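In structure tokens, one chain follows: the form predicted alone.
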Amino acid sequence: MTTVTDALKARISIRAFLDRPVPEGLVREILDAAKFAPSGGNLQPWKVHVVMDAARDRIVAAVKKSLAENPFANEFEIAVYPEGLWEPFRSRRFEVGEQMYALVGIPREDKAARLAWFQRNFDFFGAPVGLFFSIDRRFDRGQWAHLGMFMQTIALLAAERGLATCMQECWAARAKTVASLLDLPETEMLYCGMALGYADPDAAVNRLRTARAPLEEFVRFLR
């Protein structure tokens, strides 16, 4: 039986997904028992909107549309990443940013070749499922926060059924495309994407396991 503790530890942002259907009713079954996650004042403040089939479809082809149209076009209601980022997180990203390049052998002068990997996001990597997560715009950094864990507990009950994900902040540089696709009201906002299905076992870029940092860098005890 997987346990919680092997659920974390399998799970991995997974950029390759298999060509193969997952079915309504594991999706249901997952989002079932996320709803179970915590929120403070039991407030469930998330939103969850899944595409599958023709509609997973129109949206990529529509996003693709726009970004190719207008590809500076700037959409993005929140920063994925705070200005001037500084150290050790600086570097985290760099050097996940730099194995995973490598795994996928494109060399950091080949800029053509990064963007167009880059844009592989907006396909949802090849997942069959996409999941975009919407949160009324007068919630508050604790919401927010709760929206978080209701999103970690999706991609773990994936892990347990054998499934895998890719949370995707990317999809926020078209947040208006993809809000405007999904038909929101103007009191929600387009947080991010999720991508959703088996991953690929024979993609390299699926070997890319990020480091973490040990306990003496972000732990206190205080007795």
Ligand SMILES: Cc1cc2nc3c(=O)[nH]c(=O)nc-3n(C[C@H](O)[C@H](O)[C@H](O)COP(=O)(O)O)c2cc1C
Contents of the next structure:
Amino acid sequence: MTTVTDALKARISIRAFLDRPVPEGLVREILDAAKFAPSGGNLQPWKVHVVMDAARDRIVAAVKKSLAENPFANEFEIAVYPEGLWEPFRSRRFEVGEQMYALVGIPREDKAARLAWFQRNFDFFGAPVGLFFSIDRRFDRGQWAHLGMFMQTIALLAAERGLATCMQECWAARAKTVASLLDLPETEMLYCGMALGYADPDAAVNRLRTARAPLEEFVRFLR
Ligand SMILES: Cc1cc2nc3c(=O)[nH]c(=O)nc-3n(C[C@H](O)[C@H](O)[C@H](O)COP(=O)(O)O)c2cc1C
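Starting from the form predicted alone above, please write out the structure of the form predicted in complex with this ligand.
Full complex below, order starting with the chain above.
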């Protein structure tokens, strides 16, 4: 039996997927269970836009075109990280990047190869299904936290079913292009994407195992 703990440990960010379809019924099943995630006041402030088949390919093609035309356009509405990231967060971020590029064999000096590798994000790393998460602009940090819980719930339910995910905030760098293809109303803000599919077990990048700080660094017990 898969326990929640099993699913939690199985869920890692997967950045190379097999060319194996995920039935729509399975995606529906996951989302139908994820709706039981908690939210303050039971507002359920999340919206999910599932793209597969031609819709997925349309978005990938449009974003690819936009990247080719203007590689440095930045349509983020919220900063992915605060400016001047401080310790220990700065080092954590640096380490995960270095670990990943070491696995795929791209040295720090080779900026072009690193950028090209990063841009695989915009093909969902080959996953057949993409999820986009949006939220009403009027919501504040509380509801954003609840959206995050909903996303983690989806990732765990996917892991329980032998599927893999990668959350992808990078899609917000092309928020306008994606929003227009998803036909999002002006009131909705695109937060994050998520690749969903079957992991490629042979891909070196999928061997990435990220570290976590020990309890003492983030927990206080007071009695
Ligand atoms: C909200 C969110 C957005 C993320 N965006 C990206 C992304 O755009 N591209 C990417 O490769 N990984 C992305 N990640 C994955 C993180 O790098 C990853 O979760 C972290 O390094 C921990 O590794 P793990 O997921 O394997 O446990 C994102 C994770 C979260 C939670």
